[in-house]
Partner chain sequence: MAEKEGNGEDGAVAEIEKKIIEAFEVFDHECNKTVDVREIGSIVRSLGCFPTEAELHELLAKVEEEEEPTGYIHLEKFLPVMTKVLLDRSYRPIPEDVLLHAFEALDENKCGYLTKDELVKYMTEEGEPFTEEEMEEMLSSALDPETNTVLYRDYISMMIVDEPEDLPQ
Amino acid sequence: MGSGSSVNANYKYSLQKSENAFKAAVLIQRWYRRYVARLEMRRRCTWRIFQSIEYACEQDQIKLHNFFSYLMDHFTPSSSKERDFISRMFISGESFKEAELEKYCDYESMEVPDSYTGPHLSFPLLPDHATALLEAFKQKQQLHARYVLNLLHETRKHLKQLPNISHVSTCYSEEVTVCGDLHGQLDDLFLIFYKNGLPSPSKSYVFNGDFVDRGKQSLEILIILFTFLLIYPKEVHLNRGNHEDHMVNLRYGFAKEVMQKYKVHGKKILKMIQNVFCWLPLATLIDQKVLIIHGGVSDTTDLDMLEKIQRNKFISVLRGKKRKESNRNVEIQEVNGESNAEADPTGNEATPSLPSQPRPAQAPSMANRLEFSRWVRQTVQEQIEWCRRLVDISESEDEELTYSSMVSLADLDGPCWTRQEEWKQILDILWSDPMPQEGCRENTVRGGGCYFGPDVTGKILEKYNLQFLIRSHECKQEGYEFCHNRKVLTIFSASNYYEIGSNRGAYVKLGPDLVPHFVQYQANKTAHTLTMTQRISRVEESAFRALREKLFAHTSALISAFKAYDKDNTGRITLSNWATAVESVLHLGLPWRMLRPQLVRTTADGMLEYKSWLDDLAMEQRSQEHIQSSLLEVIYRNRSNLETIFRIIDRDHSGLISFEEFHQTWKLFSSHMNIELTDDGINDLVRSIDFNKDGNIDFNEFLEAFRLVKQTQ
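The form predicted together with the partner chain - chain by itself:
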């Protein structure tokens, strides 16, 4: 061919080539974008799983309270032993008077041995002490109990002088740094100090609550924060969070951490901490324009009331169910330990005539069920009435105290709030969450506080002439998040909260212009070296493990739900029905159809053999072969509550409860949960654990034996 056509051929060839390149590129890009989208979906689903499980856990708190209420309503104490057992559950924690507290938590007589190589504290504290502590904790050293108690004493003394709402001004320190939840993650605090600098006269900090629980170094964080608080009282501000609460600490790990680290003095330390937490301020105000609270607000939030109430009266903000007759809530935590005792026959009580405790009449024979239950009701009523009357009396005493002290301080026309109104103010501040919809409704997921809408935010900002709110309380993927049209900022400082790679932590800096500047971080070297795929896979694995466990814990309910779709008893259901059934049992609001490929491996033409699927789940969870699957299921489902109850019963924090108490707890719990469990069943359970011969149960062993606690890493 001539040269013309070869040029033509070349031209055609290169045109073809670039067309091919174009097509190839589009194909690859198309495929890659699809891949990334799928990753994004997986990431969001994983996040949903963690959140729904976390909040479902907090809903357990409601169930725990319902359990206690159930006990109050149904338990028939047939012996003084049982009566003591029950009242111990309600009246946990004697309320100490000031002098008694000092005496109980005395540290001055504690000797620090020469062998102790940790830091020594002397008061007043100096910046060198803080540096020494930081260094010591980096080396995994432990502060001697004497210094811990001393520090707590001094902290309490300091906090008592502070108002309920701290005031911070940016003109002194130029910039204020606000940090959110830390939850015992010391590495995050170190990272914040590393990136932002230590607290100092030119560096102000506000820590917005939830310093403890879940993470393993809650105590170290407290020690560091309290130390800086005492060294730089003008620059360091702490807000109380919902986890600065004894009842919550029993459940979420802080109490356990303290007892493990301080075997001899842990109980004293916990007692002191209880009395420090209640003195933490409730809120911080920057330049009178930015309000910082841990949870949120409600449509009844009243800053004037919040400023004036006696915040230390609320050692624990969690309470029991509202009683039918009385208007006031039963202040379970506030009842004086003395009221537990039998009335002095000579009537030496200072309180008005205490009714003597009614003795239950002879129980009728069990054969006649109707009569028996009538007797039960009557006896229980009497017992309850007696308990309530005791509670009423001591509570009214407190009421008078509040009223008179307020009358003397404020003008006589001033308001007199009920204990309940005050309690609600604090509860709302510490437990509420924002929601996108307008209005204000009860936060049933958490069991405390409310969901507040943009209109509620708007009204509060307007009423008090504020610019925006800063709160924490909720984990956010990026460490922070705006909502309500940038009027509410959530700041969360615990990175990798659910799992390594799950989220970043952040802190926010505000200058005189009050424009927020964010710094994000992730405190784990591994997280940085992983690719996006690897990070997501890892977090996903963790989430699905937790989800499979939850599914296992509801095996019986799932089987019933599946059977409803399998009328012909073929043992199979459609995948569609699987999804509907699972949601109807777990109530987690998860996108089950999206999650299905990870949960259900093998299917035969769109149908699932549900029994074998559940068996596979059980195989994963089974650690104790000889314990019936159904029993294990029950334990799994109720483990947090079980653990909390154990800790409440174990008042001296020894880690031991008697066999009798264990049996009692189990029986009560199973009757409340409508579980069929014979005495043999319980004995089997007990026998599977190596108990001390003295008839005590080390419940830590019990919990670990059933893998009810996360293995320490």
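Predicted model only: the values in this text are computed from it and were never measured. Definition used throughout: the rigid core is the maximal C-alpha set that superposes within 1.5 Å between two forms. Positions refer to the first chain, counted from 1. First, how it differs from the form predicted on its own.
Relative to the superposed rigid core, the position of the CA of T574 differs between the two forms by 2 Å or more.
Next up, the form predicted on its own in place of the form predicted together with the partner chain?
Partners and other molecules have been left off, which leaves just the chain.
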């Protein structure tokens, strides 16, 4: 009996102990779930901050160039000197004729000194050259400018023979590897090659644009990719991204990187790269079933039109020069055999018409074979020249027929598109993003391209008998992401894009079955040592630092917005009004109420003393930059735009602009902005900001000009 009681007591004790353990496990699990949920909320907020700031910057870039386009449309030069300056700065300076470009970038006249210890290239390139380049760049060595220009020259020759849409088949290789944005992060490219193997006859690669900008080794990535492209032209394919654009490079660092690494020949390298970029193919098609484009599609995307566009005409997609409609009408009339040579009845200057088709001279007797052969060659050349002008082939390419020009010549009887239609096709595939909602609407967040929904994707897939789309253009936390019922795949290959630990990089492999297989990675070793909490905290700190800079840059506008809610001038507003006012100024679409604890301190009654808060922001920025607060705000708000403007004016990338260029630029601005400056006023301004009296304006002096003018307003 005593033994039975003991067993029963032990059983009850064990049951109680198990029950307590179970309750503890439930509590721990509940705590852990809340902890993970809070971390996920912090991660999503951080991610939104980074993306909102990034896209706002891209929007500013497009607005800046829309502003320049507006100036060009509404500014009438008062002299031939002004007309020449504007033409050189914004219109004609983009392209060289073929012979001029080769003469300007003459690499053969450059000598490689005996002291040079970097890699040597000889053409045609061999796999050993690529291996040597990889090892040299790992050792932080630099390729000599002669070899860089030679490589760009050969790459350009190759790209000119390629179609706008490259076609890849899995029949000729075991698999095709697709990589997304690299953005100058060479370590990511090294890691991809380490994990997946170098390009070879059995290993094809498609690199889907955005090779450059933001990162510090964009040029090295270009050199490696172009080298493999020339060694394995059938296995390596490069698509153009929205950052393969000279105007974007002026803002996001690539142009500056080239000039810093090649101080003597940097201008020639940049000019050659600018020309190479406009020859990059626009898309890649795998087994006629998988379409690879950098950005996305729209409800007007037409692959047939994309196939026939002369892509080299669009050196910068941001600078989409609109062809005058009257000129277009003339071309259409010429194609239809009509004439429009009469003067405009309104008295305006007549629109120049295209040349009439040349009439061949009378054929000589066939008895003289040499003379007859010359006549045939001359007649054919005249006909080709007439066709070139008819389809608007650039004069810069008149030494050889390229793939796109041959397509245009063969399609003279086909549909006739305006340049604006062609420009929109390229803009959409380079700048667009998918959205979960149906339809297609303007991408106001980035400022260019569109948002396209699942229905738009479905129509494109059905129209061209495709299985799915692969695109890049957006950073994803895991390096890839499906949307639109797994019909659109985003692949992003730059790991740690925003901050160390912010995201993984990834690439995707497709075999003959076209089933995607993903490989993810972290190129930074530090990221592997961080716990999830440490990683999120580090990224969060970086995001809020960037957001505070953005807030500080709009101090004046924020004060005005806050005062609208502070009718009694108490210096205090409610948190709800604070959130509304901040969004009305910054337009970032962020959840400000959720972000408030990280940004502001509140009083006991829940009110915000906004003046002291703005003073704290100013103190934080001044501790990093020992500059007057008012000037610092102007610089923070406008620096990116002003630096881009400066680099546009600085045509030779010397880091200096002349007094004359500065003078003409200010006349251009004053025609649109509320800045009234006479010629004497501009001359006084330029003399006052030329601190070192060297007769030129550098970037810091350029910033000073904007500050002085702002103070006088």
